[in-house]
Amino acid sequence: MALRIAVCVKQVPDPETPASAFKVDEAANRVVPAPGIPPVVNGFDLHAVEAALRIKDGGEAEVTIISAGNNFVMDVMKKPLSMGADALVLAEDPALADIDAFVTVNVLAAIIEKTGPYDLVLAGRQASDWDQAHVPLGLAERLGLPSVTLARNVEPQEGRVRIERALTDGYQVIEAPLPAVVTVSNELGEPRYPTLRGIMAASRKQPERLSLDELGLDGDSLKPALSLRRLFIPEGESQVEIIEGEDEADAGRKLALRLRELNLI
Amino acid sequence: MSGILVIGEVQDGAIAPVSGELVAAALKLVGEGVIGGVSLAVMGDDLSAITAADAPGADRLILMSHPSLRDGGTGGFDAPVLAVAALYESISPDVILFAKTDFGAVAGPRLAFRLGVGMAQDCIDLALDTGTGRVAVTRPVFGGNALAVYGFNGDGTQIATVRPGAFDGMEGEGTGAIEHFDVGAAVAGVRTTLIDTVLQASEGVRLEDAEIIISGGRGLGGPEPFKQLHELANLLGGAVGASRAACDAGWVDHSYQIGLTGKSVRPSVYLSVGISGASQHMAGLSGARNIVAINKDGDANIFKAARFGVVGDWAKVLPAFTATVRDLAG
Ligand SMILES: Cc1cc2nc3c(=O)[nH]c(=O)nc-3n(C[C@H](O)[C@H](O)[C@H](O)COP(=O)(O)OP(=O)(O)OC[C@H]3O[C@@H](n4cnc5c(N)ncnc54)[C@H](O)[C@@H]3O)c2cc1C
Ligand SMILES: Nc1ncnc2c1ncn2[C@@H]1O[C@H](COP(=O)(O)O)[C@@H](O)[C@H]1O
């Protein structure tokens, strides 16, 4: 029987936006979208998609992408489909703009309960907008499932999943019973590029859309646990001393002498 | 509800320094009038060497010993999460602080969602939220490009993980009470199993301990130039690090990665070569005292944080730099 895998994918502002184009509206406590820079699929989520597709490459699996948010850009959100995922399920609503982790968990849990059951739920290790790294852990607790973070390899076996969990100096091998929630890290290796055929297939697929009503979400389940009081760009004044020389090699020499003069090396 | 519960960490049978940083953060909250009473709890399989004197600043030290709590639990951190949940039931703290370490970054969120209370990850400051009398946290967001201040809604327990190094640790000897908490049956619900731990043997100085770090990025163009970085690091008694781009390209192992999702380092000199200085990279450098940059782009972000810099091609700058260092060493 095919393994049913859900992959949680978030649309985020492009983290490669140059610092000079990164702006905050302090009155509204919001990041101002950089003009001309479209959003992207959160980087680690593509690693999670890649982990799912490797499982599918090696056996039978059905990969469903799920996401909660607002103002989805379809070209962006279809990227996992063009990489080879089977289906896309979206909860899109103005009420889901800038939701906190607690509301996100409620929405994703409702999507999973409605479209599941899944054997495996994969997610990125962290979203590059709010850098929380806790939605998947919350999802696991909410669904009553075991969770393992920072996978660099995900290998489902009979009723279990074996994970290589990245440490800063190596890795752990961990096993969890299925169903389980696993977050994936970049140590897994580069996500595959969409193929032309994949792009064509994705363009024909329509996302399944679920409204907040259909998901049974209202009142309390949409109340955030934290409130953003202030958002600002920290002041930092450049105090760099640029070392110059007759040429680049001379500058390198002078840099060493300057550091020695200050006893830094 | 009563007071602040600090979940410390244990290393080689002793209370790890990061625990003192958490106590300092808790005492800051107490000083601002949030709530009194600081309990430091630590867990492990053998805590017999720990005494109250090891917990300066804490009103009481709570020890939780159990075989399943060895080395942060039996994998997936199931056992420590269950242990802290049981402790929570018994003392109902108003605030719980974890360190944002490999353990805390998982245990904090898991506990919060298990209890259905608010939680903030990777905080660099904690303060009184003047409007509500509760806690306000400051955390870097968007890779460190911005800072966000959050307040906790409702009246439930407030959980935060605190970035290591954000607070100075406690000094001196503790004088608080010491208690044992029996986690007993609580840890029976463990579902994940740790099969094996494979550690990379690090050669020479550990990045986390290095006083001098020579770090390379995508600008190096390939794995070969890292030899030159190693040569220089050897001369200076330092260690070699890298940006994520260099690690993802496979030029060096991921154990070299410095930054938000890599290692945090605190060297006296951090020499970056061919690194643009993306905020996610700089997030690992808040403890670095002198950042030195070699980059061919004078507008590169790294020069905003650097104290010294050379604008130029590393392939010309670095060999001359290394030769001069060698000459100086005589
Ligand atoms: C959620 C998230 C987490 C992340 N975590 C981390 C992390 O922990 N650590 C990390 O490092 N990154 C991290 N990143 C990635 C980060 O955003 C950057 O993409 C990365 O740091 C860029 O690496 P780089 O500076 O080597 O490459 P680039 O940004 O490509 O910079 C290369 C630099 O080399 C210079 N250069 C090129 N040729 C030469 C030459 N011949 N001589 C001198 N200079 C030259 C260029 O001017 C340029 O400035 C993360 C990203 C996200 C989204
Ligand atoms: N709104 C969302 N929709 C789908 N997945 C999400 C959403 N928010 C977070 N996730 C998933 O949870 C991971 C960690 O996010 P975070 O806890 O916000 O850092 C992301 O990498 C995604 O896989």
Second form
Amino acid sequence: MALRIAVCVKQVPDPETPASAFKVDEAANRVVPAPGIPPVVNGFDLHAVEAALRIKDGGEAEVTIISAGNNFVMDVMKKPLSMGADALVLAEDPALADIDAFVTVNVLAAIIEKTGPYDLVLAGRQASDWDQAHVPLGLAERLGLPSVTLARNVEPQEGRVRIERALTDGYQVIEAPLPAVVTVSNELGEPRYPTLRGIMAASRKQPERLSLDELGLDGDSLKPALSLRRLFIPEGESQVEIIEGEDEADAGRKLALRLRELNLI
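Alright, leaving the form predicted in complex with its partner chain aside, put up the form predicted on its own.
If you are looking for partners or other molecules, they are not here, because only the chain is given.
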């Protein structure tokens, strides 16, 4: 019987967006999409997709990509399909445009409960837009499943999953019963590139779209737990002091004296 794997992904602003193009609407407390720069799939989530596809390469597995949000760009969201995933399930609604981690957990959990059961739920270690890493842990809590973070290798076994968890000075091996939620880190290795055959196959696949009503989500489930009071780009100031001397040696001596005055050396 095929192992069923769900991979949570998020559409995010391109982290390579030039600083000059990054704008914030302070009145609305939201980031203004940079013109001409399309969003991307969160990079860490692509590592989770790669982990799922490696499991699929090594045996019989079915990989389903799930996401919640609004204004999805299909060329972006279909990238995991072009890499080799089997299906894409989206909850897309204007009410999901700017949701916090709490609401995201509720929506993803509803998708998993409706389209599951799954033997393994994978996600990136964090998202590149907010860098909070709240959703996978909240999802595990919401589903009542064990969770392991920062995986650099994921190896399902009979009724269990063996995980190499990345540490700053090495790694540790952890086993957990299935089903489980695992977050995948970049130590896994680079995600594979989509092939031409995969891109063509993905173009023929249509995502399954689930409405909030179909997911049984009401107002309480969509009420944010986080109150965002202010979103702004901090202003930075810098001062430059030029140290001059009669020659390079004299300038170096004066620089050393100045740094000592400032208690920097």
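None of the values given here were measured: they were computed from a predicted structure. Residue numbers count along the first chain shown, from 1. Each form is matched to the other, and the largest set of C-alpha atoms that superpose within 1.5 Å is called the rigid core.
With both rigid parts superposed separately on C-alpha atoms, the smaller turns by 39° against the larger between these two forms. On the core-superposed pair, the CA position of Leu259 changes by 7.8 Å between these two forms.
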